[in-house]
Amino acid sequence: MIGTKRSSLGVWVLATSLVAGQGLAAQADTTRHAQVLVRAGRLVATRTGTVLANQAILIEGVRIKEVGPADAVAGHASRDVRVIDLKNATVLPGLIDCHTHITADPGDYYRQLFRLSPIDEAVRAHIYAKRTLDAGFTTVRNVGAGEFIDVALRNAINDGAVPGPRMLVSTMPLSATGGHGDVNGMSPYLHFEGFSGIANGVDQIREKIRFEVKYGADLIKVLASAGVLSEEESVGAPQYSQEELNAIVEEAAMWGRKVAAHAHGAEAIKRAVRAGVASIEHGSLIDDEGIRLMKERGTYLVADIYNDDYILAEYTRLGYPQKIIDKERLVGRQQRENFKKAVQAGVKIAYGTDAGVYPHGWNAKQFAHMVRWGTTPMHAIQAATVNAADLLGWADRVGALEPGKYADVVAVQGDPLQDVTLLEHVAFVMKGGEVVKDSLTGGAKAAR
């Protein structure tokens, strides 16, 4: 076993060790100055609510020092300023998917069960956070992945050996036995060895989680209902008690980490809420109680809207049993029906995409979908920037241009606030000073 551990950590190595000259190459800037200059015809001002025209954002090193008018702010920069011109743009700053699963894409279900091993995961990772950075997306929160592959993706990107967005990794759900976490519907005698995030019972539960805190975890993801993508008969069943939820937040607390809680159930949900998870992933049965809970203990809701789209158009190709396309069918319409009740109830709303179910660098497909069900784009930009951030508890880093913060800026040709989808078509993208993709400009000045 420590020989196949040891294996495995090698290769992963080695396919960093590969990409790392490629990642490198994709988002060092060409010539590095001491302060970036970028002009913004629009500037959305998250915080606010608001857009605001001709401005500009002044960033040295890795963060912003000013936002503000542009000839004001360009007047305290350097001489030899490296100037973007996006006077013809709306910029806004890099967008948060608080539900991923970067580590893994869609692909045919008995293979990937049977066929691949964690290695081809980690091999494969890199180009999955690639994707996702090149739409936009300068952070994440990764809800779920096998055999600590986030925590290693995640290292590789904050060492600089490949591109990807900043991220919180929760490694592997917490999962009762015979729950959504669990592979079932299979021979007992059918084993898959590896690390798991299978635990019951209140002292199980408590070990588990300072078992993945040790080992890189910054959150803790908790399965506390039944869910559609795993072959258990329910969709919602609640599946850990009310001690054990209130245990696993307890646990995690200890440790500094938020619980974020898979809940499809309404009573899922109300023992979750009522545990104190920071937020509710899915919430597709909600209840009205389950909705004044939240909205009660500012519990965000993370609803991956847009995804039942792509599960009853591929899944079935794919090769996924029939009851899990069922399960889809039954819980699809009522989530966005549910969301669009928690929007209109003042729940707090961060946007999660489930990212993985889909593919990768199609995250901004959601925004449309929120729109649809019940926000305005402002709103569906806040959840992805200002609320995000906050959820992550990093409202000091991330999801607004001002001093300070993280220079993590995109921007798109046109106005996402009159047309949304236009955010499915980032052109360009900056995470923490460095241009990773540019497709507006023809080539960024030298000076002022």
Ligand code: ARG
The other form holds:
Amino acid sequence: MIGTKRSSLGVWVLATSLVAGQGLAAQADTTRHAQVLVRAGRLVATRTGTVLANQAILIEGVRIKEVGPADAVAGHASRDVRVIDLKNATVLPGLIDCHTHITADPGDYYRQLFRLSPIDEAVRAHIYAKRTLDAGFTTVRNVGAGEFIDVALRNAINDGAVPGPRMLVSTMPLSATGGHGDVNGMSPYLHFEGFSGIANGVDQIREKIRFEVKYGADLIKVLASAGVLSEEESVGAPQYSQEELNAIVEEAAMWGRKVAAHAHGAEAIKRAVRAGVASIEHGSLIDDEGIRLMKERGTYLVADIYNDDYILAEYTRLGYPQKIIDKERLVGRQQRENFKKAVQAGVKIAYGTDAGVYPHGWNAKQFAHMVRWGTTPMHAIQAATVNAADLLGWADRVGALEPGKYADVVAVQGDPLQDVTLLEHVAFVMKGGEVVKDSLTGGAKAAR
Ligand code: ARG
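Form predicted on its own done; form predicted together with the ligand now:
Let's see the whole complex now, leading with the same chain.
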């Protein structure tokens, strides 16, 4: 799941789809009004954790101009404003998933390892981007892809050539030789060609980070511990030393990049937190000291607590080796219990799902699990909006419906604060002022 298959031809494929997609963006633009007014029956104010009735959002271009009581805001709109009536819905900021692998989908283990190439991945990635966007996730932090497919996808989306969420990308996760990002359990004579995130020792690590930043990484992902969906024996053993992790955070910071650390095991978590990473991914076997350290340092926990359901239901059928299934059995329940502990201790939580391990577009399924394991519905929504935006370093542009932010807006029928699973059925999605999905209003009206 972390893009270990490589080739250098991926770039050509996305360049072609970029040209083909240009007509699409041009068509969408012709329907643009100077201003859009979204009338919201209920609006989730994510920063304050409150729900406000009868609100309106005035949008100009790609950004929000004003938010407030419906009549007051409508009074400030231009005469030809386009009105979108969501009076019977609950309106929220576009959702954010801080842990995706948007270029890959679950599939047969050996087919993915040996029969598919990065070119297959590059050709399909845009499909997953669209599914993610349609599910109401208007921003993602992608934490691992083969080659530079994530960079190419991000750029194509930014150019308007391909529909998809806003993306921050890590490119290839840094991994020790034999670590979670290496291909393990095979013959030593088997080699994959192409770029890789494998780096050992401080010097190699620094060089690898410079290389990834040079070709488009927005953040650095490091595999601080062993993992589940790889063939190492352990699920949580540390795979980088304290010295190496310190160097990773320091080098990344020099280039203005944050670090996301994959860490299941207690020791690896603590090393990564001490090194100063921005977030711990998975966090499955965290201990009390780790929880205390994360609180102290303000480190975010991004725990993919839906994942276990899908892996245990599907991955045997997909041909995954028994030892991987066994590792999942070991870690799944404990991860959820430890997530609850961390929530109760007041560790900062950001929403991240590992989508790609399970199908894209299902990103919202984790909300219900978070509520079952310790958060309130509002806290879970905040994890996927304001908190996520803060973790991404994008608090000035996404995560809340406020003036100056991107007009990324989603809506659901009913009250997600009562039933958080409603977020699995987002009926309206707007990204940057453009409606990308609407099964609620039956089309917008041109007048107030
Ligand atoms: N990418 C992760 C890994 O291979 C997935 C872990 C899934 N399991 C879980 N309980 N969250 O380590």
